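Shown next as structure tokens: one chain only, the form predicted alone.
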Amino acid sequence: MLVYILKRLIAGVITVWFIATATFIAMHQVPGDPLMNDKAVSPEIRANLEEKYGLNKPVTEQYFIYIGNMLRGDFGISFTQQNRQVNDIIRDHFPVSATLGLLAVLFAAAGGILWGALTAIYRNRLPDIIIMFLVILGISVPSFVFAALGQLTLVNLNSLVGRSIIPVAGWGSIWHMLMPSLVLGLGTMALLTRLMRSSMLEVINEDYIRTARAKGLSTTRIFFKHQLRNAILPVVTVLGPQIAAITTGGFVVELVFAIPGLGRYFVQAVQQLDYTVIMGTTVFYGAFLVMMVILVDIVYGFIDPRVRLS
């Protein structure tokens, strides 16, 4: 198992290096000057920034300076936000995105496993038809549409009651998180439902399930001990990337619900050509995604010993 984990860690480090390199190359292909007149208040500041990041040196030297700073955990200073480190932006605002993302993942995982199992049990019957229709709807409709509908629902609900039960926007309490996490997790829940349904239908027809029934095991024990445990493996496989995708990909939801997450600052950095923030957040997002994939691989190895043996 140790060798299996080491292989995954080495592959993860190489992947993060590729992400950092690709980000560096992409930023140097984007037209424009990150230190334009409206971003550098004086020639002295411009000269200092050029010296710190090697912008006045050949691209090769800039690359090694960039990699060296990244290895030290220094993503630099924002070009557009005065006296603010990229590390500070990530530290202050990623917890907001992570909290929202984890709530969305809990909702998506619980709903996906539950609805997927139900559709497999009631295959081609009314519950299966209704749930699969909602799943297709959840996959097809963009998140910003659900976000707008969610806000409209809250406005009508609050108006009907005569007071604000659940806040329409903002951040600060668990009530602020309910609707955004629900909206953010809908697409993933729909994906996990389809995946769980397909996996359950395969497991139901396996020989060991028929053997368990022939031995007289109860339906509940067969479901939890044999069907659910084996059918959930593909869900666990995609859950890691989905956790990272939800946590780092709620840009639209954060914008609609006025949530001060990291996604909003990433969008602003792209609009303002704030290179250090773009590169820092991209590498951070990439490393977070890789870490989630490695974690899922390790968990998968514990669940199914055949994985680490292969």
Given for the second form:
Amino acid sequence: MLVYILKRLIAGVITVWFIATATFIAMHQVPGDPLMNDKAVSPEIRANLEEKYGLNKPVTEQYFIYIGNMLRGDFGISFTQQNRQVNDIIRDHFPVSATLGLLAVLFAAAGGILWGALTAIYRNRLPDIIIMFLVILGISVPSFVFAALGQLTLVNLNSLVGRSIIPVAGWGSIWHMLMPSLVLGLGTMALLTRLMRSSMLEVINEDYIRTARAKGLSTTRIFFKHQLRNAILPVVTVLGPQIAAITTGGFVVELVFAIPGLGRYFVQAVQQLDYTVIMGTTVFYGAFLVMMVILVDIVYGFIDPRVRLS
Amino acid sequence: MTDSTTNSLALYQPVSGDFAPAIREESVEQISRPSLSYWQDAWLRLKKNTRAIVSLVIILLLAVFTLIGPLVWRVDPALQDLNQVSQSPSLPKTATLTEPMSSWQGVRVKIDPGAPDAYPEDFSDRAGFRLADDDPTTQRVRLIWEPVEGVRGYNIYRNNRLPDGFNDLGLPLGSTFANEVSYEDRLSLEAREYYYAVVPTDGFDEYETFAQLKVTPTLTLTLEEALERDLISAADNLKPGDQVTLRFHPLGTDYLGRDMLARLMEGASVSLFIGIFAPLLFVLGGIIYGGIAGYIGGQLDVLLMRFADFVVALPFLLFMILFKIAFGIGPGESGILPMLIALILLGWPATARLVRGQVLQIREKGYIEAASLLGARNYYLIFRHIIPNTMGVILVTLTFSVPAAIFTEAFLSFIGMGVAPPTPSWGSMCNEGVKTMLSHPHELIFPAMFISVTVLAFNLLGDGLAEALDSKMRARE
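Switch from the form predicted alone to the form predicted together with the partner chain and print that structure.
To see the whole picture, the full complex is given below, headed by that same chain.
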């Protein structure tokens, strides 16, 4: 197991380096220049600014400085927000995105497993048909439509009650988080429901289920101990990539619900061509996602011994 | 054997008729059912899947909508119909021509502001809130009311629905001083019901009483405007009071008065172009890449696949945005090409992995060995045997890639990182529509519906294809 974890970690480090390099190359292809729309009109100021940000050095040197700084965990200073370190921006705003993402993943996983198991048990009966219809809807409707509808629901709910019980936008209390995480998790939940359903359908007809039933175990015990536990495995495997999808998918939800998450800052930085913020955020997100995938794989290794051996 | 058979055997008397030449009545070798190729068989099974066929029909209808629609509905999607901004779907409308706009003096009174303590207990009865003339039009609504002694001014509000108490008077239009007891509203009026309210103030704060009035302006247009906007020609010789037919917008207009139907058609061509061509190209790239890796194998395979793994690990949406700005949008460009390139650069590894896995499997099959023993060359093996046998899986991937690409395009356009305005795509139309969601929901609903239906159709078709092409499920009847 240790060897397995170590191998995955080394591969992860190389992947992060690849992401950093790809980000660097992409950013240096961007036409235009971050100092263009600023006060850098006179050549002297411009030269000073270039000196400050190291833009006058050859590209290879810039690359090594960039990689070196990153190894020390320093992403540099923002170009547009005066005296603000990229690290500070990440520190301030990533926890918000992470909280939102975590809630969404929890919600999606719990919902997906529950609905999936239910549909498999009630196969081709009314609950199955209704849930699968909703699942198809969840897969086909873009997240921003859900976000807009969610906000609309809150507006109507608040006006119905006569006061603001659940805030429509913003961030702070647990009430703020409720609707955005629900909206964010919806697509993934639909996907997981589908997956859980098909994996549950396979498990349901296995011999060991029949044996358990023949032994006289209760239906609930069979459901929790035998069916659910075995059917859950494929769901865990896709959870890693789905965490990635949810965290970056949070952009839209953050925009619509006015949440001060990292995604919103990334979009803003792209619009302003803030080199350091764009590169820092991308590499940070990339590293985070790689870590998540490795984490899920390790957890999977613990759950399913077959993975470790292969 | 029972006794009776032994008995009958003993009694058996052979006759010559029992000895006839044996005739093979039916060839055992004969194939009793028509032979079906892989694709014919898959098509037969797909035809039985109602959902997949309905989806296929929807996709064909979308193609007709996109390709033939603009030929039938010849409306410029960029044309702004300023008479009908943010209009809901409706039948053609007519408007009345009016005289050019004239200025209005309003009603002024000489009034002595009384003592501030003269509190207008109930203003609504004494206000005499009414229209100055009998024809409120979308050009202007003129309101007058009776002066109230003691107040220092009035605030005027407009609401789209019946106000629900003092705190729900709607849009504040303006305020007047105590000596001015009239107001002319010219703020983007539409031909619909409005509830006006006038609230007396002490110069700063409002008294908690108001008078209200329901007004339904008629749709009008001045002669000059009609001429300017090509609704009538000077030769028509129309006079004020005549009716003129406005442009027809079956699905309404957006916030700039552009025809929704025409924009949806142009948006369809953008969204579907990206949604279909990007997957086509990256699936093709994936086939070549994965095919090479899988067929050649060895060190090269390891190297190629490691690289594909790295590309998969890139945070997809962040890199979509990065690549999109890296390939640049100059002024006046639509940004379709950068998005296409970005999608291709990030999309191919999934197909490459899949094709490689398939190739590795097929390579070991007996018929490949047989063919190569018969002297088939590499390229023959690849193009004749291996690729056709992976086509089923590839087709399914392709079908599922289309909705994913459409989603990505819509998502990026929604956060303002996609197709640049004024080029419409369904995503950017949603982005614009979401801002007016509460007052004009149709601007969001139509593009969102098109995205959802398209994605749904491709997903269901993909499901159907996956089932139909699964050779384990070959038709048995």
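C-alpha atoms forming the largest set that superposes within 1.5 Å between two forms make up the rigid core. Positions refer to the first chain, counted from 1. None of these values were measured; they are calculated from a predicted model.
K.L.:
Residue 88: after superposing the rigid core, is there a C-alpha shift of 2 Å or more between the two forms?
P.N.:
No; that C-alpha moves by less than 2 Å between the two forms.
K.L.:
Fitting the rigid core first, would the Cα of residue 206 be found 2 Å or more away between the two forms?
P.N.:
Yes, its C-alpha moves 2 Å or more.
K.L.:
By the 2 angstroms cut-off, has the C-alpha of residue 72 moved between the two forms once the rigid core is superposed?
P.N.:
The answer is no, as the C-alpha of residue 72 shifts between the two forms by less than 2 Å after core alignment.
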